[in-house]
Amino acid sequence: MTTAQAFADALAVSPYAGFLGVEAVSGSSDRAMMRFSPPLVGNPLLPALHGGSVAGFMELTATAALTAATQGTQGRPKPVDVSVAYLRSARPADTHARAQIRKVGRRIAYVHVLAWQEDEAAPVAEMTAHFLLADLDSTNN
């Protein structure tokens, strides 16, 4: 299976992507996409999209990415930390992220994800996150 194959496999058997609304863009096996939808807005006086949405999405961007560039075989990144800046308010738009995985370790992942909407030189989000990709107490048995 391709990465590419592997990270839109990761995205669609998620119920919380579903939920949101995320789908991988074709062919790629780091970026990802969140169509609007209204109930993803936190404030409708602006609009803006609810953050939560925004780090969500981010965060599937990324255990999606790491589950690809390990072919599932350390199992599903558990988030260890999860450190959100929001730059800009995100309108009511699609929204697109790429994760790029820094450094993977043997039970560590260090991956940095973008968020934009219109134009990825203007992000909206960045995420900074470590996974824990083994379980621990079955590597000490």
Contents of the next structure:
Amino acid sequence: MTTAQAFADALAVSPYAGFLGVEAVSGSSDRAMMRFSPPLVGNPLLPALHGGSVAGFMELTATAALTAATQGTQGRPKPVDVSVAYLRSARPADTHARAQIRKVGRRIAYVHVLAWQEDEAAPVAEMTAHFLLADLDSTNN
Amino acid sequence: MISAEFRAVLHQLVTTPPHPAALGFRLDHVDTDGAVLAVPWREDLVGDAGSGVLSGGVVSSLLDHACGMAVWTALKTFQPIATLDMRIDYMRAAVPQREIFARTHVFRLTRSIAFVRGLADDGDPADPVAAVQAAFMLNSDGGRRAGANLAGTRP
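Shown: the form predicted on its own; wanted: the form predicted together with the partner chain:
Below, the chain from earlier opens the complete complex, with every other chain and molecule after it.
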């Protein structure tokens, strides 16, 4: 399977990705889009997307990119920690994200995700996350 | 002591915004020490099909919202707030098909910023599944009116 196909599949099979309206950008192995829908809104007055919608979208993008990059060679990536910086309020519009895998070790991977709406140079949020790829104590997780 | 009126507002802030409503958030408990929110298990909120475990993103949403609730509880009033930064540690996978609880409290309140901590568990507070630390900006609307985000220029 190509990396792009594995990335698209990882998002397509996730029920939560379906709930948020997240899908891979065609042919890409690291870019995804979250189509706007009213249930993503957290503040209906401003109006702005909920921080959790954006965080969930970025987490899904990171997990799918890692799953695609490590397919078959390692276990399913499990998040260890995620850190989100919110830079601008996200409008009720389509949101884009790109995952950058900064390091893949034997057991741990480190990923950076950028999320933006109309302008990639004006991101709405950034995320960094560590993932566990292989668990030595498999009973613990 | 939280007044009945403010308690009603807090309840509304958990159940009526579209995203928390769509996820089924519930205000389990609130007092001056903080808030407890819950999200019932649902098949369409699972991350990996077949695992039966709620996606990490659902837990992130619940913790984010629960942190916001703790801020309003500490302020004893409703005002616009915005998450600046949120860090979540996932200590273990939740048990499949279990409801998740988020228990949050403000540990420092300044004029501009609220610092919040919390834990998430799947029934036993002594055995958490995740931990959160977050910083919120207070009075975050900066005088922007409702609908400001729909205007042409970027806020």
